[in-house]
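Here's a solo chain for you in structure tokens, the form predicted on its own.
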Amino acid sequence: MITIRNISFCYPDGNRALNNVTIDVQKGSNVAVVGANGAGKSTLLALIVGLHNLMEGQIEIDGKAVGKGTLEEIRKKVGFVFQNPDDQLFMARVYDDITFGPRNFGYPPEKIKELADNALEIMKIGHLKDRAPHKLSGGEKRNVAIAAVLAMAPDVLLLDEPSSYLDPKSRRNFILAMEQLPHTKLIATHDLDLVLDLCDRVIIMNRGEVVADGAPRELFLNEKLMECSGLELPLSLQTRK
């Protein structure tokens, strides 16, 4: 569902950002992306839906490749979760905030409502529909953010850091919920443990390059492999070690 091929980015200010990326991501595979700040993470996901202009190398998504001319139809098939909700959110009400982007594909009225309606179901938020974004919880912010994305019906979801913000219910509910849905998954974070609950493979990048790729139990045992990497053992295994 998304191949990457050989890509490298730079920022204007000449900070090297990645390096000779190359990564597959099967369809319907939950898949991680962890490293320590700086590690290239964002900029990724970023690159993936069009939010940068790609210097090197190739990405496709479905066998489209990512540029000027493909991105509006990139965007139909890539939901993309940001970092920061209040980088997503800017609508009067939450309700409209998810109905954003099924009323700029077009969709019908009676499709605009089922898509929300299965969203603010999907990420337990029913009950804030009606709610001006700016006055919620950080927590709650983001489960808006998400369900505006999955609203909008993506094949693949892109999650920047997905559980900050979330209390330890609100994190388990959105690890529950990314566990039922089929879209294939990207996410990026430093929540190791969310890592070992939900995905079945891990790619750990550092400066820009990524130095492993496999079963995350396995990688996250490797002492020296996540040393270099800048990486605690997830509090899941300290004990278990």
The other form holds:
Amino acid sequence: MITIRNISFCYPDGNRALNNVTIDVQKGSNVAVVGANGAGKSTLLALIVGLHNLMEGQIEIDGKAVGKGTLEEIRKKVGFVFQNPDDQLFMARVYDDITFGPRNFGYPPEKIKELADNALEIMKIGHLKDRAPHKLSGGEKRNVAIAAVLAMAPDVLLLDEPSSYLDPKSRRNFILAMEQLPHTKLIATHDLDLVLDLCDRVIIMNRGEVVADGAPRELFLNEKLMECSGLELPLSLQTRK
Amino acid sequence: MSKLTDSLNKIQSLEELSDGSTVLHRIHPMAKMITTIFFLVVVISFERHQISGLIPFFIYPILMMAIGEIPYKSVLSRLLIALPFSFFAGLSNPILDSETAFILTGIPVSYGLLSFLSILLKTVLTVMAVLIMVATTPMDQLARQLVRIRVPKIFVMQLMLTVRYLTILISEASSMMNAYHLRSVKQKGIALDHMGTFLGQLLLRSYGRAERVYLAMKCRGFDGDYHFARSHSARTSDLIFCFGLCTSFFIFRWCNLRLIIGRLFGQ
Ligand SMILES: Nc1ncnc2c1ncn2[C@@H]1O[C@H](COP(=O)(O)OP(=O)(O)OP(=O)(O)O)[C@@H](O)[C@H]1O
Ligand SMILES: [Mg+2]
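Please give the other form, namely the form predicted in complex with its partner chain, since only the form predicted on its own has been shown so far.
Following is the full complex, with the preceding chain placed first.
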């Protein structure tokens, strides 16, 4: 579904964020990307939806290369939840923000309403519908941001630290909701327990490079690898040791 | 709380009022817009020295605020922002034009003073009318009507995005201010030698933020064309609202009411 081949990326100020990254994500799978701060997770996700211009390598979604001509199609297929919900929410009302995507796709009003109501239902935030996004709490904003992307009915979900700001209950709700959804998911996160619960595969990044790729439980128990990548054993595995 | 956050809330609270459900809120946005524009034209069309004719027009904003359940405070406080501009713009009038128009209880009133007062009254009326419209109609509904009356879409978009950018700018500024004050407890305000960095940072940050917001919009299919949510179609009540009010503005403006009423009661 997502094919990333030998990509490298430098920010305009010369900061090298990604170096020769190759990843393949199967349709319908839940894949996590973990790594220390500044490892390049957000940059990787942003490149997949073409937010920066790729310099080296190639990214393909469903066989379509990400590039100028295909952006529209790809963004319809791939929903991206930003690391910071404030970057994403800009309408004066939660409901308007959630319908923003579907309206851009020119869906008929009934379909827009159906998509929006469904997204509100999944994230359990029906009560926030008429509130102003900038007056919500951090976690509430996060839930709205996720709902806004779900309302676009994408095939692929890119989630950048989706569980940050969430309280334990919302986090649990989020994990349950994600388990139910059939989308292909690529999740950048520091929440390794979430990875254990939700993902069948994890990619560990360090300083812009992929250092490991495999089953979460195995990789997380590899002390040397975890040490080198600046990661710590998740709580749920610590007790077992 | 910092003043910035206050003014942010002011901008936003007007927008939130527009989510109400009074009769006035439910009038079709186009009807409100035409009425408001007609009101503006009529008020502005008064001659420079006219004052008495303007007074009856205050019935409109007062009535609308009552029907729309708009708190007086929110309109008046915003009015105060606009008033100083016309105050200073009109200030030269009494000085330049000191010819006496009439004498009121022994005090000569000059034409300049009259036109000065007339400017102030007109400002109050027009600003109130626009604020009332904004407070009872959601922003994107208004924008949509602007597009429908053939205002070029690019201007309307610009307007909407400016309003959004303002929110971003102010929220960045207020969070920076808070962060600054928490770490420089003794000071009031920002020290002058920090001002340059502060403003520079603010610009960069709000720019960066605006760019990310824009990217997020693009991710959700935004292609430079804003797709407005539809409003209900116009009903008879909307027509009556618009036609009724416009007619009464017309009567108040061009028929000499005092004369008519005087005649009615004089007989
Ligand atoms: N706009 C930018 N301009 C220049 N360099 C940047 C920019 N954004 C990120 N970087 C740099 O690129 C590298 C990767 O950043 P990225 O945001 O992808 O990290 P991350 O893995 O998402 O980290 P975190 O876990 O903190 O979110 C970092 O070294 C960072 O300093
Ligand atoms: Mg990140």
